[in-house]
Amino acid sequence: MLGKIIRNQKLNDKYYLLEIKCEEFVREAKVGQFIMINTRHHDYTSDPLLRRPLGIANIDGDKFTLVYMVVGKGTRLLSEWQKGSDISFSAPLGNTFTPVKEQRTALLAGGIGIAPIFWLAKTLKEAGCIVDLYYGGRTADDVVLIEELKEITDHLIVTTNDGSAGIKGMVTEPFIDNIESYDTVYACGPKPMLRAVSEIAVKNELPVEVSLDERMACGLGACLGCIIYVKEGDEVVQKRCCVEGPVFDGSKVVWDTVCK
């Protein structure tokens, strides 16, 4: 697909925003995808060869948003496109998150997890739901977007590990403070992140979807580079996760593969 740049905004240091005008993506689209972007300016040239994997974090209108942190020479180069510049993407990709309605969600975001999870916050609160995300970085640098995600949620938690923004400690910390409250959970973010919420999830009885952002290459499940490992009944079987996943029922994977 071939899209035209709106913005590719700097949020901060490490974090882009960037939103790209294509009707027909936006028609395709389901909350929970993702795509894979060229970030190459120039189309005879090999360097990178591989196109990188992003979260959609929003549809509005005739355009999607993309939220993506500057990592490597691809994103790095992705950073420095320009608005009015056709760009190239792949079709959505991948499974979706299983939206309710009217429940008490609670929603965790860590990092450059926040992508995903900003559109999901914004198809529940739309389902009548009541929306809590907890939202924790590193630092003050890792968390983005404040302002637009309160108007999106019921209430916003921010958590840093330095204590630079929001609450000091990890962003499990307040959810387990309130997780009677609660009727289904979502997560992205860091594995580790995913399986501590999987894991209070499950010991509290609730569902729990969690979108896995493991490396890719192609997207498309030819390659097997981004395996992970689930129980189905009794058995452990291997599932892409960029074609069955990037969303998982968080009770069903194996963290102890994932989390190597």
Given for the second form:
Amino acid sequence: MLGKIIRNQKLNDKYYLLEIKCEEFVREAKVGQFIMINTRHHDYTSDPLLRRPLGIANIDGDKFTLVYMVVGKGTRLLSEWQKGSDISFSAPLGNTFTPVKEQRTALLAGGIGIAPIFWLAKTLKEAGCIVDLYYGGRTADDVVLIEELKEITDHLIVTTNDGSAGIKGMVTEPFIDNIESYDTVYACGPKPMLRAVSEIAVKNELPVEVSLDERMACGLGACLGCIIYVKEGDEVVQKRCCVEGPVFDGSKVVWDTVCK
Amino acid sequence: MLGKIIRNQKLNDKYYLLEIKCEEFVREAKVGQFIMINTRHHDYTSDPLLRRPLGIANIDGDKFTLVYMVVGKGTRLLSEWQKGSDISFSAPLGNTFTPVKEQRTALLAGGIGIAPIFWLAKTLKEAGCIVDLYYGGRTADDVVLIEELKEITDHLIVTTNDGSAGIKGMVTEPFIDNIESYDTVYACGPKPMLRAVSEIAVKNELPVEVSLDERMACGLGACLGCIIYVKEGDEVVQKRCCVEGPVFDGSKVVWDTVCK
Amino acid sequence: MSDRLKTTFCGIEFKNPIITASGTFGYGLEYARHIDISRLGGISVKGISLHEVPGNPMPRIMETTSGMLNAIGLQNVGVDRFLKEKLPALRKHDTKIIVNFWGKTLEEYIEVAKILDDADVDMLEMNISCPNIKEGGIAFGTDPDMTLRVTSEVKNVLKNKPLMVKLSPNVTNIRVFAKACEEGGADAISAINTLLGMAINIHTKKPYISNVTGGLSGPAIKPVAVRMVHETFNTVKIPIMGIGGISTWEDIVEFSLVGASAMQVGTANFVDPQIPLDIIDGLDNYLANNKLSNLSDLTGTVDLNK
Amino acid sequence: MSDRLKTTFCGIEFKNPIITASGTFGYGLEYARHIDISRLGGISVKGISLHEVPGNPMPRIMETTSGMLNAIGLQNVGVDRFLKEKLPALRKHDTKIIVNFWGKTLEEYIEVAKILDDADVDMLEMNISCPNIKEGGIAFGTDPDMTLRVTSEVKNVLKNKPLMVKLSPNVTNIRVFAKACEEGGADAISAINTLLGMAINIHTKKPYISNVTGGLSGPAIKPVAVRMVHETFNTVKIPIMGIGGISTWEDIVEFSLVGASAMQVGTANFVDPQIPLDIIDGLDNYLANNKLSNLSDLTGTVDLNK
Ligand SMILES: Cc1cc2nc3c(=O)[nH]c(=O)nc-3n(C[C@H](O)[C@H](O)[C@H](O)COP(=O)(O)OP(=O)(O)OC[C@H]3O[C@@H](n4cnc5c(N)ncnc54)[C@H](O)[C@@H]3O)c2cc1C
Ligand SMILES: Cc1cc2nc3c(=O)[nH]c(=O)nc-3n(C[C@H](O)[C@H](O)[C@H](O)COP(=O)(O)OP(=O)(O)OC[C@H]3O[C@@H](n4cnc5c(N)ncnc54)[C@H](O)[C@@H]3O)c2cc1C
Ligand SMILES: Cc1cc2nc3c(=O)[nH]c(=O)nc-3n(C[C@H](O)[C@H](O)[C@H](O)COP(=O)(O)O)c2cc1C
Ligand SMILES: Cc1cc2nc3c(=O)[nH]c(=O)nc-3n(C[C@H](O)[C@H](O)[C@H](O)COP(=O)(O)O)c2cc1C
Ligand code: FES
Ligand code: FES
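Switch from the form predicted alone to the form predicted in complex with its partner chain and print that structure.
Once more the chain from above appears, this time first in line as the rest of the complex follows.
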């Protein structure tokens, strides 16, 4: 698919927000899905080669939003795309968060994990849920879009490892303190965090969905490069993060096999 | 070296003019020399890999000019560099045209061969020469900067293969007609043209200098990728186009060995 | 699509010479949502073995400069499930099906080949270039005697389907292996598989691929692939399917000039699933513009005169 | 420059482990106008032979995706002119001189080695991977017995200079060749030389390189080089100079982790002559930031645990 860049806004030294207009895409997209996006400025160059997976952070009319962190070649190039350009990407990919209605939900985001959580918060809010968002980062730079998030959550609890924003500490700490208040848990962020959140949820018998990152080549289920091991009954089975994921039941993921 | 782009102007569908400010470069540059220029927009990408050789087309104050034709990846990327950007290139490379004074000179340019010929015309004019420029192209699109050239030549004779500009035919035809009028000949363009010009000059016992194109990796004389075979007495010797060239005595080049 | 693109390869009629490469196109259906797969000349499916194989631990892939490394570990559903669960749906699309297959032992190669020979598929592609699969300690694809043996024994049991053998580039002299395939009775050769490579994450000090080494593919390897197809073409008379770094119609022409009669597009499918279709259109235009009645007019016509 | 970068390799003290690779840095002096070559750890000069060699017809080079092909044809001024015309000026720069050399025959290898052993150079690098140079029809670099023989016979005549043997990547198993070098008495191994490749101009239908095939170098081949250095390190005890696609200090760390004690920068010198110096600075920073006293702390420390 092709879309037009409406804005590619620097949020801070690491984070960018990219808004793209594409009616067809918006019609198909569901909360929790992601895209594979071309970051190269010219088709006739081959470095970087592959498209990059990014979660859908919001849908607004005929536009959708991505939030991304600059970590390497691809995201650096993406940050230089100009407003008005046509950029290419796949149709919406992967499964979705399981939508619930009128429940008390805890959402946890670690760093760039905020991307799919943003849209999820909005969706749950619209479905009459209570939405508490625990949003952790290493430093103040890792927590973005605070004003926007306040509007679509009931409580926004920010934590940073160094205390430069919000509460000093891990994002799981205030969550544990309030664990009694929730019916359902959702999380996206670094794998150790997702593992911790899942273990806390399981211990408290709460359903937990996590959105997992895995390096991807195709994003369509063809290359088998993005396997996540999941328990099904007594068996461990393989799931492709790009098709059967990126959202998984956190209680079923075999965490020891998930790459760090 | 680093320079600032003052303008990168599209002359027509094929040709661009790039003006770069760099005092140090301008101080060193001599007529007939070339540069190796980085065309990639980002150092961290490797495709295209190598720098591209381009002739110096003019010097003006602390600025120098390149004229280039878009033929592949590198020149396509070059055409998208923005005004105000810093671009990197080598110091001026190669040998120079032999400057003459107060002579009657014939200059021949074929297509993009106009680049080094432009500066040569200006230089010869300033040295009190009569400067006749025979400038040939396939179509009208291949002859650029006509107004500017008129100012620095005594006669400007344009030819095109299809007659869409100037005289229809080969650039060598009007030159042969006037051959009696000249003391010295200079040429830059496609190799078959340079060969023809050299043979005409030799037959008429005129000194002839040609500026040759050869694919280059280093541009500094290290890779031995750009060899031109030249007669020295009875021997055929190897010259590196990037160091002992790009300007050669047209009567000495072993034309059969020069790649097409 | 015009007749210009029709390609007869080992007696099979492909609507065009563009086939998607094994391991980069799943079982074909994964792409059906994204492109019209019936426009493809054919699909070479992910390498199939006798039994289901779980593949390597993660991570399995990493991008490198203009290429990628993979060590999927030949994960596949096994021949039975392939025939039951994948093939019927794939067959609904009007394109040729090539089944890429392999075995852990000579017997397994033969067994899978027998089953596929009776199945509703068009052609077999035997992968002998899995570096980790050995018979008596010797890899099939890097020992000429083993290549000859597995080719002739598999060929012996096939009654219906043409056999194409896929060569490894990780050898000193690919001509020896091409010759062994031809002597063994192979109907065609496909070349090349991936180059063995490795990449290290300097922050963790671990290899990016859990298997330590992986197969390098993509535009980076194209010059090696072109050279090997050229050498193979100069060695054998059986037709060649060219593979390695192909991502434009110009690449197809290049492989054709050095002797490939059909081509496979691999890693480029990941770059953009539209690429094989763009290649088909670009190639058709090229043939029309150059007044060529068929790509086969170009096969092996590289001009080596100086 | 700090002590962190000092590198002892075969008993020679390099001020840093960054050496410019043979064939990409001429006789060193070509670059002296553009960068301060005395900042380099060392320079491996263009391959020298007994007699002057004119090299291949043009064209000799072509860019490929993230790499380049070359078939210069080992053009060089011959050992005598090198020693007389090039070496004295080069010696004025404070950097180690490695002389890359080769012979058309075993005798020529020995002859050149003898001459260089008595010359004012620091180390010899024997190139056995020229695909077109054969002794009795057998290439030195792709036949283990020939590798062993040329190594031991050359080593026998050397009295003063360490011998490093440069390996070809165009082999099925580089370990066999590394072993042959070690057995033959080589003091070190450098790896890798270029991969054999080919590219065709689809407009003229001719190869871009007059020699038809050429050597592929540059970032495209780095994963193959890293893999081969890793395999070599696991096979022999002599030190390794890593080569292949290096263009950043991160690449140096990567080669160090898989076992290289020093590294050569090749094609990257063409991309920008400043690159080897930038690498030296970047590496120094990296070592300082990671509180490493020397790059040798990292040699071969890749972590293969899953
Ligand atoms: C389903 C999914 C959704 C994602 N959503 C977002 C998002 O909304 N916003 C965002 O900023 N990022 C997201 N990511 C991660 C993003 O894809 C990577 O950061 C990006 O591909 C890095 O590309 P690069 O070229 O900049 O870095 P590279 O140069 O490729 O790599 C730089 C570093 O990032 C690591 N890396 C590369 N790819 C991934 C990956 N897929 N996952 C984790 N680490 C990786 C590399 O190992 C390396 O250390 C998502 C990943 C997946 C799989
Ligand atoms: C000393 C010298 C001075 C030059 N001056 C100019 C100039 O002032 N203006 C200008 O437009 N061009 C000039 N050229 C040619 C210019 O270098 C090439 O057109 C350019 O490198 C092509 O790069 P690319 O990436 O766009 O094309 P590529 O994708 O590299 O190649 C496209 C096509 O151009 C051909 N080509 C590539 N490099 C060269 C080359 N060096 N010479 C001839 N053909 C080549 C290729 O074979 C191919 O057919 C000069 C070349 C030399 C050696
Ligand atoms: C992720 C991946 C998986 C692959 N799996 C197989 C396979 O199962 N069998 C096989 O013969 N080749 C396999 N290959 C090799 C490709 O079919 C092809 O030979 C190789 O990638 C070179 O082509 P390319 O550069 O166009 O990708 C695989 C390649 C990739 C990238
Ligand atoms: C133009 C060119 C000429 C070369 N000449 C030689 C040579 O004479 N002797 C040699 O041993 N290697 C030669 N090489 C190989 C390089 O030294 C190096 O091994 C190879 O290019 C891989 O490193 P790179 O990817 O950093 O370039 C040459 C390489 C290039 C690009
Ligand atoms: S990324 Fe290819 S199967 Fe998931
Ligand atoms: S371009 Fe390298 S020697 Fe001339």
